[in-house]
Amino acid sequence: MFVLAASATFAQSRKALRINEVMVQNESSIVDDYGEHHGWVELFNSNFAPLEISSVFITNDPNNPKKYPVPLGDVNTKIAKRQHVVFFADGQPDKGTFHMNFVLEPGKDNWIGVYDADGTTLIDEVTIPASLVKDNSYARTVDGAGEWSVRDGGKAYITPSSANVIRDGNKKIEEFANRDENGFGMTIMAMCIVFSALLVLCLSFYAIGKIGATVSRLNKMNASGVDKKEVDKKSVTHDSGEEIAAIVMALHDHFNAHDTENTILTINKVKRAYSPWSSKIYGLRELPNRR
């Protein structure tokens, strides 16, 4: 059951693999690790966890789903969460893991599919239109989702190995800067958060200390064989400090009694700090001795 559950989880994660962007005719876009221009296919991991894509199949022929198996044993086939990887369609798989054994043909509709390790489960597919010209890509509007559209490198960026939506700013930060130009609001918020956290910590430690003291007292009572009910009764019937003080004052007034025995001599030891700076034995000079 554990193996089946793990296999099902792994299969579900593989379904998050998406074809994200494709370029059929590459003359001035990115180059491979040999410095050459080739058509390329970008895959995207839409999971919020790393995804191992080795043993999946990439193909341009629906009748041959196992055309290019992604090799095992390459550490680079593990895609980080929400990240991309590019495969070059150069027909030269002997150059490395990311060089597929087929090429994309300009001027024709190119179909690309990604199959799971079983070779029958289609994970994702796309058909690139024949109208796509050189150095243009066919990409999703949003990474891993959205509609497909043509990108010419102008306002519509061509983004191999990066996000399809390039954000050059943060609207929330800009709006906050407009509303709080001098940063007073940010300062007050930060101080409130810090002191609130300190207050919560203080209360937590106080409560933990009280609970710990109570548990320790109960453990001691259990170890000594003392019943909690008896302790509660004793604490109720015990005289308070005010009552004891009233009794002592009454005894003193009526019987001239006191709580200190006049026949006992009390000696308190007074400790004085000793400083060698005033001692003559540590003088800087010694008088010469005549012999």
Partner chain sequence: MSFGDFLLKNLQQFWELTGFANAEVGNFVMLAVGLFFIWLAIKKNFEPMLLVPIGFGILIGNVPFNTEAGLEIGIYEQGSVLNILYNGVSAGWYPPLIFLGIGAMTDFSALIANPKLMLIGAAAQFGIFGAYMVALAIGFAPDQAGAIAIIGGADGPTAIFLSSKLAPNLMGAIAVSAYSYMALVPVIQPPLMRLFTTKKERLIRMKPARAVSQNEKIIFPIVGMLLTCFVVPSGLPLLGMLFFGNLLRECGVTNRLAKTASNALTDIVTILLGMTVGASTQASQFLTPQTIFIFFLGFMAFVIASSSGVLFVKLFNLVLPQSKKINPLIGNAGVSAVPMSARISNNLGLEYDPSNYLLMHAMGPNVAGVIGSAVAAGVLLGFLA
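Having displayed the form predicted on its own, please output the structure of the form predicted together with the partner chain.
Left out here are the partners and the other molecules; the chain alone remains.
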């Protein structure tokens, strides 16, 4: 189970990689480190933890899933949480990690796929329509999720290496500020949740208490071999700590025990100080207690 869970977690982290935005024909958008314009593919880490993508494959050929392996040993292939990297489709992999060995072809449908390190597990794919004109990009409406749409660089921003939705504030907080000016809404919602959580806990422990009492009564019946009525009579009456204390005090008064000592006896436990870390006892597994 552990192995299965571990492998599922690993797969899940790589599966968080998303193709986020693509430009096929780049004449006036971003330039690479050499000052040249090329088509590009933006990948997005939708995880809330860093994601190492070296050894992942990017391809434009479904029959050749291992076409461009993201090289090992480049610190920049570790994408920070919820961040992006751009790969240039210039067919010149010798220029560096972020230059792929294929180009995107204008006027045709361009399929792009990202495969995991095994070269068989498809992580994400997209087909860029042939109708995409130069300097337009094809992007997800929301980073890492949502539908794809064409962006022309006007009101629909083209955003290589940055978020497709530009956040200039916290929408949640703005909404609370605008729609719940005096805080009544928050108070009602939050108190309902707090009460519900504790009410559910309360009801659960009523139920658990009842079940516990029933089980305990059944155990008593089994142990003493008596029927339900007799157990009820015997048990409930002596459960209170106060009653037990009262009985003990009454007995104490009755026997008048230990009232007349004229000396003080002090029992002082003498113990050699030692660290449990060096004790052999704590280094060994204890045998289970038999009851």
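Between two forms, the rigid core is defined as the largest C-alpha subset superposing within 1.5 Å. Since this is a predicted model, take the numbers as computed values, not measurements. Positions refer to the first chain, counted from 1.
S.K.: Taking the rigid core as the reference frame, is the Cα of residue 199 displaced by 2 Å or more between these two forms?
M.R.: Yes, because once the rigid core is superposed, the C-alpha of residue 199 moves 2 Å or more between these two forms.
S.K.: Once you overlay the rigid core, does the Cα of residue 141 travel 2 Å or further between these two forms?
M.R.: No, the C-alpha position differs by under 2 Å between these two forms.
S.K.: Determine, after fitting the two forms on their core, whether residue 81 shows a C-alpha shift of 2 Å or more between these two forms.
M.R.: The answer is no; the displacement is under 2 Å.
S.K.: With the core fitted, just quote the Cα shift at residue 178 between these two forms, in angstrom to one decimal.
M.R.: The shift comes out to 7.5 Å.
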